[in-house]
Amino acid sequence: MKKKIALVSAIIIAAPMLYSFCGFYVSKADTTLKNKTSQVILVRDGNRNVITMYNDFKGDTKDFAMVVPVPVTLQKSDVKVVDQGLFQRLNDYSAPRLVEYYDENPCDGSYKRKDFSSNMAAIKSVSLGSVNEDKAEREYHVKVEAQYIVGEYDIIILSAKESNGLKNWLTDNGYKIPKGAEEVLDPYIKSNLKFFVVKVNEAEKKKLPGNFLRPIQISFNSPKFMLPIRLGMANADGDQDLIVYAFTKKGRIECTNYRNVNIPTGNKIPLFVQKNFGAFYDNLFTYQWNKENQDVSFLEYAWDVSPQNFMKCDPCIATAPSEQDVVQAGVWWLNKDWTDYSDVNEQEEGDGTSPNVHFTRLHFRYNRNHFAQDLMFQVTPNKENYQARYVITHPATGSFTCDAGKKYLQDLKKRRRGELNELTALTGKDIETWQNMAEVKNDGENVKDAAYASLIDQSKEERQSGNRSIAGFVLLGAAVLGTGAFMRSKGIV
């Protein structure tokens, strides 16, 4: 059955931070193009592939190219633009979350609760006319292999003999290519990849309601299930984090060339750590990168999303990807009919057979010294739920004259001891570095006895005294070990 993925216009808040996918980006002016933070939804079911790139550049769209390697020539009915909205939608739906319980008050039983969410920043987004084929070929050796529209992008798929030729009919056209780029160019070439190069079509964007440009979705059958980065990183300094969302039939996804480690989660941290989720998430991020010694993939959701499953997260900050957004994702089994818009107007065969999605989170932050390869991924059976949550208890409110009260007010000064080393140990950050956030007094509290800033102390010294007792565990047994030997070596035992 013929199925149409139906697009919502939609308009979301412009990042700061300039998105790119994993090819790079040329330029007609003298502008540098840096890429820094990407987002990216693959699809997998056997050989068959649909990767969506996500578009939010900042810039006059006249002056940027795109410029992706693929592995087949793609024509236009594997070409398609997408609702801008869908990124934002799976991005709050997913990300590490920071989960809020109350504790009850055991000396009049009252108790509340409920469940707060407080979601990372979206991360962010990008962007040729008629050609002379018979020069391309014969000046450049520079093959157009195809050309057309789809949406507001002019799309030529080009096919290169040398690195060399193909950076000079870039350039030749206009643009300027990143330092570097004839370098990793050439693996891709010498392995008989296509370029699929993109430029915005003024005259369609006027046609479109507002400034920005919507994401565009490729498919194509291929046995390589991959993403290539290293031409991403010929324009780039510095690291790049990409953030990869991916739906298949059977389970969870996972790199195969680089290893995969599942982000922490479940730990309980300051009640403080409320008013500036996003930074304890990047220095928690940060530090487990560099512990992992930067050269990992990292999960951080895997979930069951298919229709006949209600329950998609625990807890859920944001509203669960709905059937037409996993259809629009890219998802072909399921087997859906939408209304399309009007420049998007191929249709997709459903093979019927499975209802199942499972839906994986990926993040990696990858540079040149310590990501040297592509990233290769495979499906995996794995249905094992997962998803980073992290999580702040209130500390109940009222009198504690009672014996319970004041037994639990004893507890609450070592739970929040230990939500402060936890805090030390996930960020890596010496305790001293959360002192003024842990000196604000939180909202309602009336715990002084139990508050953060006069517990710090406390906490360091437990960690201190923790570390000395490692170290001590360390040194006896190296001189048991040292003892042993020496008896064994005269004799003795």
Second form
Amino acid sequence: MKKKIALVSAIIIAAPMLYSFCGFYVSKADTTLKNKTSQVILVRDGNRNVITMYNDFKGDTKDFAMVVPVPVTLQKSDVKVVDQGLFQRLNDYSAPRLVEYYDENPCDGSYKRKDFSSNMAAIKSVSLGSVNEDKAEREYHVKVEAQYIVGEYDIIILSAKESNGLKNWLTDNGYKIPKGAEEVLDPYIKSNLKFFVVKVNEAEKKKLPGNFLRPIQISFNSPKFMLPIRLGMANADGDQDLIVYAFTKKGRIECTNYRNVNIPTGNKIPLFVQKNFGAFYDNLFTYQWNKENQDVSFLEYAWDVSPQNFMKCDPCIATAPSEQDVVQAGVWWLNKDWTDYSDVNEQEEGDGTSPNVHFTRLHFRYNRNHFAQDLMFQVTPNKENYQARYVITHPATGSFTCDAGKKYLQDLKKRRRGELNELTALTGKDIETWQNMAEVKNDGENVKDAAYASLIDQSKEERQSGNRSIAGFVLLGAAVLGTGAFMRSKGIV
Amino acid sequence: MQLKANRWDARYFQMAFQVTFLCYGFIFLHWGTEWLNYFLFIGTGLLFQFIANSIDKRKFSITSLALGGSWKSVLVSCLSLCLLLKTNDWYICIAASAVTIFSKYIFRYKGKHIFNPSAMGIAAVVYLSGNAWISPGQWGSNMVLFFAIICLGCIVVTKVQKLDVTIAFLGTFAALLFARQIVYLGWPTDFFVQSVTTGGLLLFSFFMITDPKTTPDHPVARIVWAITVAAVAFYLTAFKFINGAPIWVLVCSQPLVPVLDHFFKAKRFEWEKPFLELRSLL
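Swap state to the form predicted in complex with its partner chain from the form predicted on its own:
Up next: the whole complex, starting with the chain shown before.
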């Protein structure tokens, strides 16, 4: 637990990142806190929930404080800090991946297949500071339900009667409340939620090596299986990304109040994407997200990671999470003596008897306009594996002088035109956007005739004729419906 | 509520609308991968209906399916399964169809089946098999206008739909949600709008709870019953966080229907001409 880890976080999109927890940060200074990608681990079985929140707070951590609405008063044994590397490992394991195939030379050739991983990790470091001490106040109609230190954090569980009291308490204790937070505090208070207020304890922090804040893990029993994102919107400008890693006994989790969409997978894309897979996936995600009207939950990965299942990925781009990782993520039903995870609920039915663990990775990009509600989830019995996986194929080597070789070159051209069209269909970017990359020398002299750059114009023509046929179908459909309506109105049918 | 003269059986319209929703799912919501499930629900549903009908009438004949007019009800029920039930296993699809069809023949009182067939099929496989589920979020919320127009269109066109049940259920459910979410908790309006515009809820209100065969015959009893279902479903949704609560409540409340029918006498609803109804009672 006390390993020195200086670098943290890997989020698949290599764009600049902002961050927010499912709660909001209250800042003591006028530091502008920016949010972009949050990462949360959810573990759920029955009514038991374990939530681990990744902390990549940037800026002076003297100013760090976090408020998360929780359904019950958490005791000290319900809160712990976990190894920061856990998130990195889960992300590496479940990130969208690129697979490489090699063509066989029809004139001689041997077939090769190689799995290639492209890991689009962005690395950031976090610095630490300290926060002031804090006192419980009664005049605000705010009740301090519990107060304790866990790891480097001072934790207070507050319950409030009305949002003004909570707001005043926070303000008078030196916290800066983000604009718009008050409106969302009210519904939470009336839903009888408690507020989990976290600050850094300077003294405890100094005892730790490294310069980072560890993820906080909370466990509680509640029929509610949800993530309160609405508070996080209080200090977020624009769109925020959220990656949810979930572990359950039964199967995948899915969102119940937003639509679940599988991110496209298995598509054959041009070879040159390999050089910039991060940008490709970023474009793909943004395009698909807009296409689905933004208010959706994207599935990026789902797999059976039970200890007895030896195939934890196919292809693997990183080591699958170990049993220890899974337990540390909060999977209490795998918990064994060798861990220090002592705060599990021993009364849990089937404790220790069911070693099944199903992993789901969901990717949200939310904003106030399209996400009016917090994220609600359910555990489904869907055990199907799923992965976001894109395929590049290397051309065969050697010369193609034989007849089969000539045919191969023709087929290669055709396939590559298809790959270029696929690239446009996935990312919504016209092929010209990729022209520079396409023109870079991608492969050997032997397949010069089938170079991507020379196929761009042809593939564009192909796509336009494809569009025409879609338009044709739409017109045909409209005509059939129109005729039906006409016949109906004339009483013919 | 009298059955107004109508040139077409209302179930043709129901089917047309359900197929439209299914096509919407296919084209816009990427449901294409589930075609095998749809095929199984409908195919085995018709087969089971044929078997059940034959056994019921002690007569095996290819024409018995068509003559009973029951294929329309079967298609409506099976299309409801297609629209609501999710599973990865082919045998679950067959089990759902079997429960849907056979429950009509097994659980009946005075010639009227007790349980809404598709609600029963869904509830049975979700609870008993543990390998099927309902996806409340599958519709998204941007299809609401489309959905509303279609549903209203359905009512206007068919006139036979029991609009009173839909209004009583949806009105009560929405009013309670409004009171809880906006008036009491203070969430903004779009929070509430998202709650009531889920496709699953509208589908349930317009196509499932309205089944005239499994609702009380007397209008007053029907409305009281729909309001009760809505109130219990609201409680389970808002306070117990149960997904798909309306379907569970509907199934659990249906044994009450014969009781209500006993106290509130009214003319039995009939889909078609009386002689066909008599035939199915045999």
